[in-house]
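There is one chain below, alone, in structure tokens, taken in the form predicted alone.
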Amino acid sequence: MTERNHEDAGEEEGTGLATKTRPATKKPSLYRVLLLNDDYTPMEFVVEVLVRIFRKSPEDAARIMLHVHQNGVGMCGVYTYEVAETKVAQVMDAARRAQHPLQCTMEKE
């Protein structure tokens, strides 16, 4: 090697500051999760798997239980993709079981 090539290998390995650029992430798609209306599951049901699979207080089961009855659609919550299919797995799971036509669904937000 000759000696410029010794300066220019003693600048390569670097006295300056080193920068790394991060690539930017993105935050996950939020789905919502959709209860939808039907005339044979019973209320009480609904609220059940409100409070069970959703985490909701008694209360706001039965407000969002109601709203679903008028509305013909309500929503449960907004999550993330792999959480929002687990939970309509789990309400499609459920009503299976107790022989309810309850249906639920996700969106992307």
Ligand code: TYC
Given for the second form:
Amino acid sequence: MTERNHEDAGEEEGTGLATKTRPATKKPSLYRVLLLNDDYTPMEFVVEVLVRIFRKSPEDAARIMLHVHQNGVGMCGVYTYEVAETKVAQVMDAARRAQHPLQCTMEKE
Ligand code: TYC
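Same protein, different state: after the form predicted alone, show the form predicted together with this ligand.
Every chain and every other molecule in the complex is listed next, the one we just looked at coming first.
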């Protein structure tokens, strides 16, 4: 027998439709990167971090900074684990160099 059945041809059973079954892929888990408020880090520094590290527009950066200032915590973005980890490290490094107490963390979405 040389004729292939519908399943071998990548078709679902039963529907009569040639809907391709994709090879199994897994969506990566996503992580929120959060900025925490403090009493000492200058607002301008936080805005610069959001523009440079999180690629925000100056307007969005100012909005996020004010949200953190008023609410204690705010989201900079959602990324895969390695990207989120890198952004957190970049923020913490920039804050340490500038001697500001700014804190940045990540959490699973
Ligand atoms: N609260 C700071 C101030 O009044 C500003 C600030 C905003 C600090 C956001 C940290 O994540 C932060 N200078």
